[in-house]
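As a starting point, one isolated chain is supplied in structure tokens, in the form predicted on its own.
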Amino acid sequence: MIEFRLDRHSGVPSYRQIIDQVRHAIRLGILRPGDQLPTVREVVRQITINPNTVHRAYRELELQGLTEGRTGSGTFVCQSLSEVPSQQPKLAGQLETWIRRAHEAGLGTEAIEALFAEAMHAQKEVE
């Protein structure tokens, strides 16, 4: 099951990180077709948020049509995404060790997350 975290610094609303966190884990393969999201109470007790802020970004899931809501059984997933590539695990692998070997060098998050970015900015101006 998807655990989520917000980062109240971010600028995001708190409705859509939880959003952006369930579109990822259902296009990583994380979260499947039939699984079940955390319900609203657990996700409140989960990151201290108002239900109100929960029922919103699951509603737009459920309009989005990722998501359905199942009168006294909870919201589930029901589309997925994108079919995981085979080679995705081998690359988060090679991801993980390459942000690992970042840290170790003395890079904080923040310029992980910076070289990162701009790695992606520059592969889209080349495709």
The other form holds:
Amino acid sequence: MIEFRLDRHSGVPSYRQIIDQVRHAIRLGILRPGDQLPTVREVVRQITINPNTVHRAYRELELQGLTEGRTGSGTFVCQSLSEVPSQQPKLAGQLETWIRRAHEAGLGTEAIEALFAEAMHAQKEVE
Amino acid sequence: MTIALATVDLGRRYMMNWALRNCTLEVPEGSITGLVGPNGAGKSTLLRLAAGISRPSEGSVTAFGQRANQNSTAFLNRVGYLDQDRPLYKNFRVEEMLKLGQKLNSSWDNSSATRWLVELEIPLDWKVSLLSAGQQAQVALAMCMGKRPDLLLLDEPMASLDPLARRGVKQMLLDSVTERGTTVLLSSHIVDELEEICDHLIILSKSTVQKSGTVESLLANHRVLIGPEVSARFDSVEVIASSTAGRQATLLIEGDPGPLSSEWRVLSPDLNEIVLGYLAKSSATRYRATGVRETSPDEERS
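Can I get the form predicted in complex with the partner chain as well, since the one above is the form predicted on its own?
Whole complex next, starting from this chain.
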């Protein structure tokens, strides 16, 4: 099961935040094929959001082929996003170490994010 | 898309003054539509006309194809209206109000009305007059929703409520929309409050509709441009509001400005900013961009 959070000041539309969180959870293996998403009603209660927005997010997830709605029983994950590589936990650990070192070196969260974004960007240009 | 509420050239005059004029709009079925504008903009007038409590001086207003009319049972069964004054019998106990609702409405849903009030921790055996203003507002809303209308017209349902009570009221509303597909038109002058739950917005000012649309399209179609005043000429977009400070110009625009020279910064306004822009436009007050942020490339894509 997944619990949604909304960042109301991020400027990212609510329906997109829901989609992103589901995709993210699937990618990390928190949601697996066969798992059920919370019902629209539950999401509305959880994060005080317009039900039409949740419907819209769920519809789009279905269109992306990630979930399927089963009449009367809910919405289920039906596809996984690129199997989690076996290397992932190790890489995550290395990243955490790196972040700790950056903090120790006096870098703030914002500076770290900027560095990361820049490195990603540079990598993209190489590719 | 089915239309729950439609007005055509709707107007209402009190003596020599128009409280509302040239109002043409549609509220889609199943939507939660926010009605926003300053005090005296005509919000309450519009809601009262829609509820059939006041009669149009010109134009028409229909709900589900029926003309708004308080004498029509068919109309009253489908439309619920909550006045700003929260009409309740102050000497009744809350449970007596519920009983009254049951006696007066054939479609009364007593279990839901009771459940809402219990969840909000309102003592059912208390007299209405002993409840706080916020609790009275919640009882009034439960009375309004208990008759299971298809269209809810709510005049400032969250005014004078503390944040916790507001959340309770919002959840009551969202529950009903989720379960029954109720259409809601609610007024407020706090945009942030509406942004959270509304999918449509109507901006009302100076007795007329300044802008209406889905929240998403409003956000997607407006931009704030900041740049040198001398080159502030844009032909392909509509300038809603603008201001200058020295040589710098700030403009709220609707539409796509296309590629701009590097001296211009393009920002995304939040909903509050857009509303303020339209209000500045209608009242010729000074416009100042405050609620803006950088446009993210991700958003441009979607």
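Positions refer to the first chain, counted from 1. Between two forms, the rigid core is the largest collection of C-alphas that superpose within 1.5 Å. Bear in mind that the values here come from a model prediction, so they are computed numbers and not experimental data.
With a cut-off of 2 Å and the rigid core superposed, residue 97 has a Cα displacement that reaches or exceeds the cut-off between the two forms.
Annotation for residue 11: C-alpha shift under 2 angstroms between the two forms, rigid core superposed. Core-superposed comparison between the two forms: the Cα of residue 113 travels 2 Å or more.
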